[in-house]
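Next comes just one chain, in structure tokens: the form predicted alone.
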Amino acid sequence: MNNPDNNNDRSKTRLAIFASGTGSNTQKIIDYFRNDDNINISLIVCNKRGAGVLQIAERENIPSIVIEKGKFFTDGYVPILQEMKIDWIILAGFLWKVPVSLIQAFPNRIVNIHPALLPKYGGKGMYGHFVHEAVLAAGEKESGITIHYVDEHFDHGETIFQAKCRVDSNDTPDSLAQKIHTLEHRYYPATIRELITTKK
């Protein structure tokens, strides 16, 4: 773990962001809450050593840990999260299934964003370009994002928020991904804030 003593202010709601990749959504969330009086990004959790999101954590002086699969699916790193007084877990491109131990420790406090309009195009293996390719192959006229609670099944928990975008006949997986990223960056941080504020 790097920078474990960063921000000891316990008066704020403390978020841990779980991510597997470059961290574009993570950066937007950090920027959104940078000067927030009530919410603090307190930990970055990543399952891939060398992932771009870890560079973001270092640059932003936010503690980070790289998790190991066996331990994650055993205890969900719950003791570490509890030790750091984490209140909510935000998934931002995190590709491992969340274990039951973690879900039970944070009931209705784990939130994910999916790059499609669930319940369509969800489930195991449906992430990133795989989702956009499936949407285009099916001839869908619209796609979008779904922000939802996390339960024991992939992309299955209760929907919190959806936003839509048009799928044009000339869209490619890359161009559709750009439309989805725009929605993610616009709506995910604000939805997180509203959710936490209303559930306090």
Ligand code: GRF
Given for the second form:
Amino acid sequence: MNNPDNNNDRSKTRLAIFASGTGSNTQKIIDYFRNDDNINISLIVCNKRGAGVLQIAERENIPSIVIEKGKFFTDGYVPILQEMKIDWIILAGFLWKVPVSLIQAFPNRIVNIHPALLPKYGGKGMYGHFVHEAVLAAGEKESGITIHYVDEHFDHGETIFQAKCRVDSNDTPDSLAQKIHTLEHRYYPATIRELITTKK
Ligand code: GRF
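What would the structure be for the form predicted together with the ligand, rather than the form predicted alone?
Expanding to the full complex; the earlier chain stays at the top.
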């Protein structure tokens, strides 16, 4: 583990962020809760060596682990997460399916963000540019974000929050991705806080 946990304050609600990409949402969540009295970003979990999100963990001095597929789909890393007293799991660009072992250990405590208005444009293989390309190809007039609970199916659990943006006729996958990222950054951290505060 990098940056071993030196935060002994167990009175706060402890979040683990699972991410495998550049981590722009992860950075926004860290910034949002940096001085929070009740919520602490306690662990970054990543499945890709060299991913940008690991540099964020390093810079922010947050413990991080790079997970292996075999172990993840066996014990879901549940023992480590429990040992670290993780309360909630926040997915922010994590592409592996979450195993049942993990879902059962954190019932209604795993949240994902998807860059489209589910139930449309979700499911296996629907991530990143594939989502935006499909939205444009279908001639949709709007797209957006969905924050939802995670169950054993891809992009399927109960919706917690959605926000929309317009799709313009000159939008490209890149320009649409930008609009979506703006929505994600604006709403994901605040929705997480709202959820945790009301569920406690
Ligand atoms: C986000 O667009 C999110 O909707 C999806 O993965 C992307 C992660 O982006 N699940 P970033 O790494 O946080 O920039």
